[in-house]
Structure formats: C-alpha cells, structure tokens
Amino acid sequence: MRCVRVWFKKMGMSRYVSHLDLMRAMTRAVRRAEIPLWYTEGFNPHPYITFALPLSLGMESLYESMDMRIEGESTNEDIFNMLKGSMPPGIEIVSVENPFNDPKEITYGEFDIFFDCERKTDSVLALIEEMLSADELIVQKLGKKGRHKVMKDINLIDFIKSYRVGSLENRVKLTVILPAGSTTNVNPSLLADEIQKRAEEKLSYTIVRKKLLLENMELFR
C-alpha cells in the first residue's frame, strides 16, 4: 500500500459543485477507473481519499489535490492514464505524484480575482490601488465567540501577504496571496465583495485559486 497525490483543475460549471458533492463525484470516478484502492479495515471498510484544502463554493482552481492510498504495482503514470477519462465535467487531471508536503503545512493561497467591467478599467484599477495601499480595510468575517458563530470586524490589510493588479480590455486582474491554512483562513471573496461594493460601476467577478503555499512561500507539493 502506498499514497499518491492526484493534482486536478476544477473549472467552469464545476465551481458550483460543493466539497461534499466533489468528494462523492471523485470517489465514483476513481472506482469507475478501477483504481486498486486500499480500504480501511473494520466493520465499515471505506477507501482512503482526502483533499488538502476544501475550495469555497463558486471558486475555480488550477491547483487542487486529492490523496488516496492504493494497492498493487500501478505506477503514477498508470494511475494518471486510468483516471483521465473518468472525470466528471469541469474536472481535469493534471498529474499524479508522490506526496511531498503534509497538508497541515499549507499556510497561504494565491488567487486571481477577475473583475469584468462595463466601462473602462481605469477607475477600477485606481479604486483597488487606493483600497490596498491604505492602512485599513475593515470587513466583516464569520468567526466564533465561545460556541457561537458571530460576525467580526477584521482589517484585511493585515492579512494580505502581497498583491499585484493589472488590466486587459474590459477586465481587471487582481492577484493576491492570503492566509489559507487550517489555523487562519481568509476567503478572497471578502476582498472581492468589498471592491464590488465600492466600485462606481456594476462589477462581476470570478475567483481562481492558482497555488497553495507553505509558510516559507514555497509551493505545496
């Protein structure tokens, strides 16, 4: 028995598939591909399949990982070839590798936020630069107080590791690195929603998670 890490993209309409439904769909796809899965022992055996960091509903991703334990002598290339034709729509297998980092080491995520503008992008670019160069950008984030969930004010500026912004035709692209680990996690939609709210024109946006990063900013592998 050994563990393999499957890297995949989650794009298009699949961004509306919840994490629970994704787990079910991927488990069916793995079985359909006849992957030699390792099953737990006991009264209710089940395959060992885990995901590094659940993706928020509505986001796309170029960099998702699924770990599973397999039996037999199948190589990573064998697993890749078996899986690539069994994926549900919007899910694309990128590679199959040996795990290197523990998912608990994930500290940051790098995201692209694409804003579609009705008019010229200049005002949106200026707004984003003004907001992110300020000392404070207060938004409300769901948190806990004892056993209860409450809305808390946070300063997003304190959590932004880095950012860059640019435009192409009627689209503004904001690339931002935010905490994305098990200890601290800041959803980029908090930032996107605040920009959308402050814009002078109607904006729609799409968020794509590009990378998962360790504390030292190296790539999670």
Second form
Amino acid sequence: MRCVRVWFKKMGMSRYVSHLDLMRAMTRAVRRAEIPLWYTEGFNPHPYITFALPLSLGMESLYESMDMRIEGESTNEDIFNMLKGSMPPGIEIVSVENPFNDPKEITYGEFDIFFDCERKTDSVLALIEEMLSADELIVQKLGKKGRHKVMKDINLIDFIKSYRVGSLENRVKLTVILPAGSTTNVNPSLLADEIQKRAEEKLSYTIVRKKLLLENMELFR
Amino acid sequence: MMISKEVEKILPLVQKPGKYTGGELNSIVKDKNGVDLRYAFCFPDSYEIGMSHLGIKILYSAANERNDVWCERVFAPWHDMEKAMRENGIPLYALESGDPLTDFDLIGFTLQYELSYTNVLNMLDLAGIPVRAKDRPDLTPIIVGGGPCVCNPEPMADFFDIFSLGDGEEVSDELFDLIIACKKEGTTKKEFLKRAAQIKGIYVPSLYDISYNDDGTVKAITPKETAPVKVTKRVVANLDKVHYPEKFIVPFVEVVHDRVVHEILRGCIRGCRFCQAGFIYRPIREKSADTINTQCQKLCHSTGYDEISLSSLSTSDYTHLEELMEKLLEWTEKEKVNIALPSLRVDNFSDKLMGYLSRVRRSGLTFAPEAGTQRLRDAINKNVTEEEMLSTARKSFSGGWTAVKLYFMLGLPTETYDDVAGIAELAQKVVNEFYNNPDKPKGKGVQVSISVASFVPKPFTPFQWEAQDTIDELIKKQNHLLSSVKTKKISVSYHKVNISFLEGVMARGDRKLCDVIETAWKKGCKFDSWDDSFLFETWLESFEECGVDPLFYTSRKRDYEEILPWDHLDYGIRKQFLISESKKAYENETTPHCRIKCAGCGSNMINGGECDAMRQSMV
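Since the structure above is the form predicted on its own, I would like to see how the form predicted in complex with the partner chain looks, so please show that one next.
The next block holds the full complex; its first chain is the one shown before.
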C-alpha cells in the first residue's frame, strides 16, 4: 500500500459541484478507472481518499489535490493514464505525484478574482486600489463564539498577505494571497463581495484558486 | 452544457446549483442542427427525485439511440430557483443544451403520482407555453404524457395533446416518426392528432366527447372522427430484447436513489387488490439472469457506482433470483459492489436468499404485511400468513438483523377497529419473536418501525368502486393505532391524510377537475407531494370556486354499472375479473397467485396471449 497525490483542475461548470459531491464523484471516477485501491480493513471496507483543502462552492481552481491509497505495483504514470479518461466532466487531471507536504502545512491560498465590468474598468481599478491601500477594510464574517455561530467584524487588510491588480478590456483581475488552511481561513469572496457592494456599477465576479502555499510561501506539493 | 450568462448570474443565489447546470457524466449532447426532432423529457418534480427514476433513464437512452432525435432532460426547479428565474425573465430550459422548452418539437411529462399535476402546469408556464392544449394551435411543441397516472389521465386531459398508455419503449419510436413526417409535410396540429390516434397506445383526449348525468357521473364517452372506441395500452413483449441503457447519467448532486438500478421483471403475479401497479403493469415478463448480470456489470463500469438495486414490484418472485445472485456475487464481491434487494416478500424468503443477503452490506429489512389481521389480509388478497411473517422475522434475527420495518395501510375496504389494533399486535409479536430467539444478536435490542400509509382506491383495481375513508375517519384510526402500541420498541410513522385525500380525488377524477387543478396552480399550489409545500386550504378554496365537490370522487361508493371516467382506456384487465375480485374481497376469499392458477385477468391477450406466469405454471 502506498499513497499518491492526484493533482487536478476544477474549472467551468464543475465549480458548482460542492465539496461533498466532488468526493463522491471522484470516488466513482477512481472506480471507473479501475485503480487498484487499498480498502480499509474494518467491518465496512471503504477506499481511503482525502482532499487537501475544500474549495468553496462556485469557485474554480487550478490547484486541487486528492490523496488516495493504492495497492500493487502501478507507477504514478500508470495511475495518471488510468485516471485520464475517467474524470467527470469539468475535472481535468494534471499529474500524479508522491505526496511531499502534509495538507496540515497549508497556510495560504493565492486567488484570482475576475470582475466583469459593464462600463470602463478605470473606476473599478481605482476603487480596489483605494480600498486595499487603506488601514482598515471591515467586513462581517461568520465565526464561532463557543458553540454558537455569530457574525464577527474582521479587518481584511490584516489578512491580505499581498495583492496585484490589473485590467484587460472590460475585466479587472485582482490577484490576492489570503490565509487558507486548517487554522485560519479567509474566503476571498468576502473581499469580492465588499468590492461589489461599493462599486458604482453592477459587477459580477468569478474566483479561481491558483495555488496553495506553505507558511514560508513555498508551494504545497 | 451551454447555459446562458443570465442563468450563470442566478446560480450563486440558489441552493445546490449543480441541479441546474447539466453536464453530468454520460449526459448526451448532440448538434441540434443535425437532428430532425428535439424531445424534452420532463419530470414534474425536483432533480433529486427525477434523477432517481428508472423510466426516464430507459426512455432517454432509447430515444438518443436514434441519430435523428435528441432527447434532453428537464426537472421542476425548486422554489428558490423558480423565483430567481421568474425575476430575471429566464424561461425553463433543458439541461443538455440550455435551450428553452419552446425550441422543442415534443415535450414529454411522466406522470408518476397525482400530486405532481400542478408542477406540470407550472413548468409549462415557466417555459412560456400556454397550459391548455386548445391555446396551442401550432403543430409543435406537442405535449405528451406517460407513466402510471395516464391510466386515468382525465383530470389532466385539457392540458395534454396526447397520452401514451403502457410501456413507452416501442411506442416512442412510432411517435417520433409521425412527428418528423408531419413536420416535413407541414401538416396542421389537427391532422397530426388524427393520425396519432391511429397509433396503438396513443390516446388523444380532444378526440373524445364526455357527457355527464345530472348526478355528475359520466353518461357517455364518445370518440370523434376516426378515434378508436377503446385505446389499448402498449406492452413490450420481451424484456431481454428491449433497449436497456449501458450508461446511466451520474449526477454530481446526491439524488434519492444514487445507484445502478436494474428492472428484473415487469408486472406482478400477486394480485393484491389495493395495488394499482400490480394490475396495470401486467402481464408478468421476466428478464433472464444472464441479461441482467451483463447489463449490471456494464452499468457499474460506466458509472463507477458501488451499489446495484434489483428492482421490481416483488423481487423475491423472480424465478431465477438465486441463479442471478450467484452470478452477480462472482464479480460484485471482488469489485466491492453492494446489492440491494427491495420489495421482498415474507412468504418466499428462503434461507439461501438470507445467506446471500448477509454476504452483501447489511441494510435494514423491510416487509409489507399491509394489514394487521389475517381476515383483512385475505380480503385484500395479500396472501401472507402470520406464521410466514414471524418465521421470516425469526430468520432475520438469527441472521443478525435487529431492526425491522413493517409497512401497513389504514382505511382498507372492510377494515374494522380490530384490524387497526391488529397492526400493533402483529408488531408486538415480532418484538416477542426477537426475545424468544436463542440465536438473537447478543447485547442488542430490537426496533420495529411501523409505517402506515392511507389507502387510496385506484383505477384498474378491484377496489376502484370503493369509498375512501374520510380525513376524520383516518385520523381516528391513526389515534386508535397509536393507543394500541404499548412499547417503545415499536415506533409508528404515518402519512399526512390531507395529501392522501387529494390523491384520492385525482386518482378517480374526471375532466371537471381540470379547472380545479388550474385554479389551484394559479393560487400558488405546486410540489403538492412535499409536506412543506402542500397548501390544503388553497386546494379546498379552488374546489369551492370551481363548484366541484371533492367528496364526490372520494367518499362515494360506485355501482359496478357506472361508467367510469377511464372506461375507454384498456389496460388488458377485464372489468368482469375486477368485479369478481371485488366480490371475493367481501367474502374474505383469496385468489391464488398467477403461477399457482391463472385467474383469467385477461392481460395476456394484449401480449399475443403470452404471460410468463402461465408458461412457468405449466412447467
């Protein structure tokens, strides 16, 4: 038995597949591919498949990974070739590797937020620059207080590790690095929603998770 | 799939957007310019319910086998999605192409239960299509209905252009050919309907005049022009030769039955007198174990599912069940595929079958005695004895099961309060059986769950003439049952009686109900089978406004001589047979099942005299 890490992209319509639904869809994909899975040895044997970090519903990603335990002598390339034709629509397999980091080490995520503007992008660019260069950008986040869920005010500026903003035709692209992982997590939609709220024109946006990073800003591999 | 920017904008606002995007594994996308007929197959309920339905999988796959037809799926959007669609002016669209229903030539609805009727109207309206057939003068789209409810489609007669009676697999092809020909010739809708009425199994409601007596009963059903006096349902002769999909669409969103389903037989040999399915799907036809085994394996491989459900009205009546289980277990154990056997009977639950069941993953055991006393079980022809039930319970407890679910009905014809109390007594005997069993699982208690439905008399059953218990009567019986249960080891759950009441009205209704359904829908009724969405008061208002008394349909015992609203539809079951079964019920007299002795229901006659039960009884 050994563990492999399968890297894949989740783009287009598959962004509407929730994390739970993705787990079931990928388990079925692995079964269709006839991967020699290792099964747990309990009363109710099941395959051992885990995902590094859940992706929010509606978000696309270029950098998703799934760990699974396999039996037999298959190489990573064999597994890749088996999986290639079995992925559900919208999921594209990128590579199969040996796991290097523990998913617990994931600290940051790098995201692209694309805003589609109906009019000129200048005012949106200016708005984002203004919001992100201020000392405070307070938004409400659903947090926990003991066992209860409450709305908490947080200052997004404290959490933004770095950002870049630019535009192409009627699209504004905001690239931002935010905490992501098991300890602190800030959903980039909090930022996108706030920009949407403050914009003069009606903006729609999409978010792509591009990378997962460790505490020292190296890539999670 | 190619959903529009407008739809993409509303998807983040709704629950489970994956229900509205299409693009699932094995869904079929064709070039719309390369086909002659576009067919929208609609299930008038939520995605999770519709995607669990086997019929849609079979007919979707069969239609798409043709190069000149593209069949797509449509489901009723849930309340939140409907609201967002209406607010943004988005018409109802099909999941494969994202095109609005108005782009389609044929729109089919499967009518699986009476309480989905308002959803049909709502879906048509959401697509911008007039709900009444007379307000749709153009040839296309043609609206067709199918499924078990079309054995009495009269309450929906004003909304549909045509109905398809019986098995849909073969008649669909003939219908497609006719529509393609009519489109090419540029015929009128009237001409199309005239020709459609000539296809066996196709019922064109607008070609029949219904007149009524002063008391509201049907006086006469008169065919117009060349429409046949009786429309006979279609039957697939051989299940081994009929199309069965090699691929199922695999939804991302979890649906109710998320597994491979295989229909191992159609029809039923039992003839339980309350059961509509047991009569309208006759004659019994079995699939061979080899066919089922091969098809199951292909389906598991194309979907990645890890569970197979062997489906039928009575799975343990399948003659080759042991052979089939052996064949399946050969590969399913290795591939970690679980086999589920729903609809088992207590009287032929063998030790060997028990052995097979314990080799696959253990789920709960469910049995359906239907009635609490032997007398009532005889009256409804359930043909199960108490001893058989207890012996099966004993076997299951020895096999390690500790939870048993028992299905019953309240409000059956001839039922007394003693019969109601008998349900609790029978459940208590099952509990006692557990504690008297030396082999019982150590250190565990037993849980017997009783689930009680309200009996609704249905067309084409021996009880089609019966009065249905009133809401008050059913509530009294429910309370009597609750007070008869003396232990916490027995839990009782039951259906909402208001919903059963409306189901009863629709099941044996006539065309006067069309106005009521339209009124109720306009007042906001939809998803009526969902407890949270069901608006009983609004329904009562709608009956009142239309001057229709619902009790006329439910509480009235009919004479055998009365012309019933569905008398011009022929499901193969002779009326004389139903009358004799109805009389036997009052004598508490049973009818042996079809393999012991042919009861002469007549259904084999529409299958060229063939019936698998007759063949097997001669061996």
